[in-house]
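Take a look at this single chain, the form predicted alone, given in structure tokens.
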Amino acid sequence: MYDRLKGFRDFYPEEMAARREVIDTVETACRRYGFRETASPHLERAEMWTDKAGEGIVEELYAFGDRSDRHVTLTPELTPTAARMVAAKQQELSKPIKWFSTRPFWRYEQVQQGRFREFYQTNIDIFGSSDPRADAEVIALGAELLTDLGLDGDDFEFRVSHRDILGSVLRSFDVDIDVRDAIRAVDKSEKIDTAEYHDLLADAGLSYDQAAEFDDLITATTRDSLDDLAEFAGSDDAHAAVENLTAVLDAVDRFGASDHCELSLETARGFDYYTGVVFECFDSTGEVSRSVFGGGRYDDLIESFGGEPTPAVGFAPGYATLPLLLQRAGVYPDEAVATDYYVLQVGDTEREAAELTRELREREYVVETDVSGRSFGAQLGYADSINAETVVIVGEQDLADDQYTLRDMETGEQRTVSVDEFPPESGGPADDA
């Protein structure tokens, strides 16, 4: 026997049924908002990542040389691929471009709760609009797909921030500071203790007194005091960023999702390509300690891949962390297969059973019948194992009487129906048995 690779998972039918229901719900919400589905290669040139992050990132990739000596990798994320796709057909695509895609990704990293080396997520992006309403729409969609999954306002919260506000405040200190490293420290602030956080800010260029002052400033800032923070920063960039964030939050309110959002300047997102509003979704109870998903604006990425300057905003719910929240809230779908009908054969009735099976499937029911020559009892046991709602018994005596016997698998009750009256023109198995 071969062992499964660490960080990779198998999904058996019962598990996959629950995952499929979650994914279908997310994708249905995307389509309702006018996002269109795309697909892309699982293998890309490794230079798409090494050119921007350096060769050191190869240790985090499933990268190798192919037979043509090209340096390729299994894709660790979709954003560069989506940027490549937009850049390739930029003049042909109507703006705004609203895309979604559900697929696997691969990263060679430490396996932990909610984090695997192969993982699945739905990427949801708007390209070509810098309007605050685009940011608000992706936040509103994020909230709506969660409520579609059965969560309510007490189950989750969106923490919304703006990287340009953080950058402006950091630059206002009279020191030589590495803003990128400092923002990375902010992103880690809730995962480490205060002393370690201040150490990281000091490494980025702040003094320890300035690190404490910066920490106090962003922690204490509310939506009502954003203008005061911009005054402290004292730059046009700070005022513009506050104006932008306020416009986004106002638009979120008009979309009906403001109850799910709170201002949190301690939220920064760790990826350097984010340029403006960023947000993360968290379990309101704190039982799921890590971010469920996050996103934000990345206006410079398309241009960095050779395209024209193109504003963009998006997020990506993943199917390792999202189920943790749904399970905590008790709304994760049952891990069970479902079957509408099992057509049970008794005696020499294979032809008639096959005809009935075909007719039921044409009506889009989920139907199974015997393909193994099993006994009556074995067929009934199998029907129970696949969660069949109704068993249709097609026996020689039944057919001689021009009828079928229907067995309700939940109650065990049986009744007969005329062959001419079954299946009915409409209604499901519950209406038939």
Second form
Protein chains: 2
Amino acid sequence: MYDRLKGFRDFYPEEMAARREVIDTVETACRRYGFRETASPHLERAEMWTDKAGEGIVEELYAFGDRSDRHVTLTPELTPTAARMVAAKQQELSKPIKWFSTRPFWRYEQVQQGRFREFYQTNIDIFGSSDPRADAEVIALGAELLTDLGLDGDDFEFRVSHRDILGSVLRSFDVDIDVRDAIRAVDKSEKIDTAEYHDLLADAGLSYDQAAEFDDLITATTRDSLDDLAEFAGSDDAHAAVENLTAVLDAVDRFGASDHCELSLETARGFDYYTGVVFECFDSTGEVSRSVFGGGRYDDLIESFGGEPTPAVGFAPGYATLPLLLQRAGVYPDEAVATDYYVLQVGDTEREAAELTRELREREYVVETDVSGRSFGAQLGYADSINAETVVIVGEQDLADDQYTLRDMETGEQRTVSVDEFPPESGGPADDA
Amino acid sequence: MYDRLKGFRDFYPEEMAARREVIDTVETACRRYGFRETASPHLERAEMWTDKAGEGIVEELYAFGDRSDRHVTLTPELTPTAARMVAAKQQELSKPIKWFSTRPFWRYEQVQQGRFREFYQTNIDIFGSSDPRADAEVIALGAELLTDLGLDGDDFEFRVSHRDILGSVLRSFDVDIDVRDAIRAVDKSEKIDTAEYHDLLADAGLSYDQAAEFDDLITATTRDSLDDLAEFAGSDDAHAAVENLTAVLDAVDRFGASDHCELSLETARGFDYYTGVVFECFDSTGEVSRSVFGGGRYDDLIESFGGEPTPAVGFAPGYATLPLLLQRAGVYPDEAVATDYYVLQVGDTEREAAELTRELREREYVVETDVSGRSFGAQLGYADSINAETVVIVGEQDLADDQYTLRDMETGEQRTVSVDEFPPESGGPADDA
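Now show me the form predicted in complex with another copy of the chain, since the one above was the form predicted alone.
So here's everything in the complex, that chain up top.
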């Protein structure tokens, strides 16, 4: 027997049924918002990542030489691929470009709870609009897909921040500070203790007094005191960033999602490429301690991959972490398969059972029948194992009386129906809905 | 600019919309038949293929050493993975196991029309039933998903054959014949000329007279003369195989799919692992000259991968070839995105436009609105580019009169509606259907 690779998963039907329901709900929300599905290669030139390095992704690549010695890699994320696709049809694509796609990615990471080497995400992005409404639409969609999944406003919160506010405040202390390193420190601040956090800020170029003041400032800032923070920073950049964040939050409000959002400048997102608004979704109860997903604006990235300057904003819910929140809130779908009818054959009734099976399938029901030549009991056991709602018993004796026996599998009750009256003329899952 | 790898494809929204419709139709048919979705790793231990070799797949593997020097490969097909999954839960899984999954596979092949290095298939299999009804259900599902896709009975045909009939007839000529090689010759017979075909049969151990006789026999055999062929072969195997094939065809008839099937012993399927009934789907007009897809019974394969002996039958429509048939028949879906409403903002109407957008999305319509701050004309152009059916113009003047203007994008006609009456209380795409 061969074994599965570490960090890779098999999804059997029960588990997959729940995952499919979650993914379908997410994708349906995307479609309603006018995001369009794309698909893309799972293997790309490794240079798309190694040329930029950064973030340790390079050390985690599944990279190798192909049979023509191209240096290729399994894709660890979608962004460079999306950038390549946008750049390749820059002229033809009408803006804004609103895309989503659900697919696997691969990183050679330490395997732990909720972290795998093969993982699935839905990437959701708007390219070609720098308007705050684009940021807001992305955040509103993020909130809506969570409520569509059954979560309440009490279950989750989006912590919204802005890279340029953090950057301009940091630069107001010292123009030579390493803003990237400092922002990475902010991103880590919730996972480490204060002394360690201030050490990291000091490494980035702040004095310890400045580190403490910076920490106090961004922690204390509320939406109402954003202008004060801009005054403190004193630069045009700071004022522009505050204006931008305020415009995004106003637009989020108009899209009806402001109840799910709070200003939180301690939120920074780890990736260097973000340029404006960033946000992370958290479990309000804190039981799921890590960020459920996050996103933000990355206006420089497409250009850095060789495209024309193209503003972009997006996020990517993943199906390793999202289920943890849904399970915590008790709204993760049942891990069970569903079957409307099992058509049970007894005696020489193959033809009639097959015909009835066809009729029910034509009405769009999920239907199984015996394809193994098994006994009544074995068929009933199988029908139970696939959660059949109703078993239709097609027996010789019943057929002689022009009837079937219907067994409700939940109650165990049986009743006979006339062959002419089943299945009813109208009906089918569409009508049941 | 980075380029895409040869043989790999980007799918932009228009093309993807058509592909998604095709894949959805196929998967919906699978679900109705009680097949359950699974998902599985895209990377596996390379030994799962290299230990068996065969079929040239080994030379086409995207194989490499991972960061712990495991010899791994992008999966070139699903069967060994499915075998591993069945074997891993042999006791827990209730039989028959009916699975489907849609996913990419990779082979380093020569790229040509309809053949790519990354290609997508829906694998559809029944494990755990050797009954002819299982073969028949698989064939019936194959026919049904094609008719669901809009094809007529005249558009395609399933050519049904049986490995053991071919094998027992071949052995009746000479017990020492290399049956595998001879069956591979049969598989190639339509693509090569008769002399070459007979050469291959001779290589497998037949005399040229026997090759000609064999060729005549299997070409001339009809469903009615199958028993004569078994008599000719004279073995118990031959009679059992004819009985099995007849039972499958009878069951196909009961499932209502016999109009799509014809007996064709010249059909053999290239892969060595098939053990019983095999079939291939062809374009009836011959315009698409290659097999659209094929499948069959492979009862020994699970065991060969370390599982318990488990009969299996299945097939795998692929999304490189299937579209060729659908396009030939004129039923391939439009490569176009669809949008129910575009909400157009004019003047200071952001709040009202955002609220209307929310209301329409709540009714499950596909809705876009301006997220770029653009002019009336630019918004109308964008609405046209996304094929919006209706543009709702939310203008200051109209709002002062408590109304919106609706523009039918096909006719260009405009009318005003009262803000109170739009969107109507009931309605939504579900009701429209």
